[in-house]
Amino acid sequence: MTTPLRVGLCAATALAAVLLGHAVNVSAQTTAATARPTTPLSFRSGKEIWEAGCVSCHGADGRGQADNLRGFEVPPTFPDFSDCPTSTPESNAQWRAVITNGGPARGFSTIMPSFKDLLTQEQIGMVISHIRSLCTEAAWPLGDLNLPRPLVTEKAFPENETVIAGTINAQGAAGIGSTLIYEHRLGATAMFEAIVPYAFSKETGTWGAAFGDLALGYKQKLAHSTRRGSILSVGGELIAPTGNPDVGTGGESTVFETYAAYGQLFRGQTFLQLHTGIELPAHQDKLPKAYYLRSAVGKTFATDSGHGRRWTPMMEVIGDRDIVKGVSTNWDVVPQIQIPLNKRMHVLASVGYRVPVNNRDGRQRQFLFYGLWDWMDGGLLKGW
């Protein structure tokens, strides 16, 4: 029986072959010293060096080679890459690391083995790119776009998530919040958004808990550009007053937000996001109109050679103001950093510190949490 490594090391070994074949032709009076594949001269795209070594386990189409020729069993992390929503949510960064160092690695199997001895990394990137034309449908926004989550502003690209996020405050009265976040894509460009928030509140001098205010959200893809690095959304959630005015966790009025997302990848994998909106309450005599604006900067650093875990410092600018005459608007900062948890980074958690800059009365410091689970890329225990 074949077994996942050997037919591993067996796609390396025929890439090898087809390398030395050629840096053989090139020279026929190179010594052996000399002759070690490692020449990428004689390749002239990425669809050679697809062929030459990963056809024999992924199939020239990208949807995996037929059974019969396979000669493995394949695991349940085996893609494919002519399949667009599987496919499209992955960053280049991530294919990167698997074709350099292998599948275990980023936590997969190891059928998929190391080419770092014989691929230069003009190469993978080749590669990548002929992977990348596997998926026709021009609409599905590649995962390059897919921007750092921050702890206050909303991200915009759809996403498939599930997030607990949390505030503890650090000054003032004494409240812990909690919310549950699912997030689940419509096809290419839209995404489905339900959010539960429960709360513990000391603000009427007792200890009291209850659920807040339920929401519903939709967030629709207007525009992206992988070249640009850009990509535009806006969106729209439900807020119903199923909170606790008694203990202070909402339950006023039903409420109606609309916004714009804008992410802006640069070079160097820093980042710009902007999330910008207006709250309409259905009662305003017991909420008034809100306007809010947040933007967070950021910069990812990875280790290996950008082959390893991805870290993500983060500043966020916050500020909201009441549409009421002689309001003034109301800022804060947040810094904050992105960790993974895991080889596979589809479990991810944040930590930061919210502080107010103006207008600090009645206004707290807060520590701001999330752990955020991708589970498109696997179980809740993989990937570790």
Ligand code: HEC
The other form holds:
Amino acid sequence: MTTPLRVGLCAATALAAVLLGHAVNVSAQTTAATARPTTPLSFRSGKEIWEAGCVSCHGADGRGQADNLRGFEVPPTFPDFSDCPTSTPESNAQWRAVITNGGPARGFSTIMPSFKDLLTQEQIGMVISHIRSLCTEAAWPLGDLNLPRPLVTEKAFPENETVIAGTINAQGAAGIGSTLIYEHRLGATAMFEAIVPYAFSKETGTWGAAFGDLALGYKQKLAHSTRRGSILSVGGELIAPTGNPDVGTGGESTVFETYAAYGQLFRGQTFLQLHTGIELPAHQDKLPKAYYLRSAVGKTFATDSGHGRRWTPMMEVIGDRDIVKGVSTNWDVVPQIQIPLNKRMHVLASVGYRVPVNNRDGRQRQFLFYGLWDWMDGGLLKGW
Ligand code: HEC
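Right, and the form predicted in complex with the named molecule of this protein, after the form predicted on its own?
Every component of the complex follows; first up is the chain already shown.
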């Protein structure tokens, strides 16, 4: 019986032969002996690399080689690079890591070999560009524009993920809030989300627990540019008064919220995210209109020359104001860090601390956190 591991190793060895053989073909002077890792193989295009080293498993069109020619059982996460809904959300950094260090480096199958001794980083960039050309619908923004999720600011990128977020009061009345957020992509440019908050509080002296205001949201990407590193979306939420005013979890009024979200990636994996919106309650006698401006700046660091685990410290500055005469804007800062929990990095966590900067009466310092599962990249227990 052949195990996937052995198939993977054999395939990698066979591939080395293919790649080295290819190098001899394209350059008569290069011998297989000198074409070692230190001597990059001479390929003129990403397509050439693809044909020499990848087609045997991934197929010419990126959909996977035919069953009878492939010689291995495909894992459930085996990619179809021509399928825009599943290939575009992956970032180039993720692909680069898998191609450089092989599947296991990101908790994927051992069948996907490591190419670090066969291709230069430049050549890996060329083959990634070729894979990108296999999805031909330009409306899908690439995963590179999917900036790390801040604790409060809404992202511009339409997502497939499940998030459990929480708050714990660090001062004042004891309180713990939790929110389940489910986000689901609708085609190339849109997303819907369902938000279910549940809170425990001791505001009235004894512990009370209740659902908060349930919300349904919709987000629409308006524009994006991979070259400029920018993405712009607008969205709306319908918030139902399902909370309990006695426990302080809402319940005053139905609220319509509308917002814009912008993400900008800069050189060196630094980024800025902006999110501004307005909340319009149906019963303005019970709940005032309000607006908010939220921003997050951060930088992503990664181990192993960018191919290993990525973590992202961020700083959010948040302003919100009830549209009522004589009331000033509340400003908060939220230093935080997002860390991957598993190797595949599709299960992440973030922790932060929310500090009111002004109007501190009745506004508490809070610990904020979330756990996030990007379920397109596999089950919750996969890739650890
Ligand atoms: C021996 C077969 C084999 C060869 C050769 C091979 N791959 Fe793969 N590759 C796989 C398998 C199997 C997976 C899926 C791993 C999983 O999902 O567990 C994969 C996954 C990947 C992924 C990750 C996709 C994702 O969704 O994250 C990328 C990127 C990739 N391969 C690129 C390449 C490139 C580029 C080459 C050629 C330079 C190549 N592969 C050669 C078998 C192969």
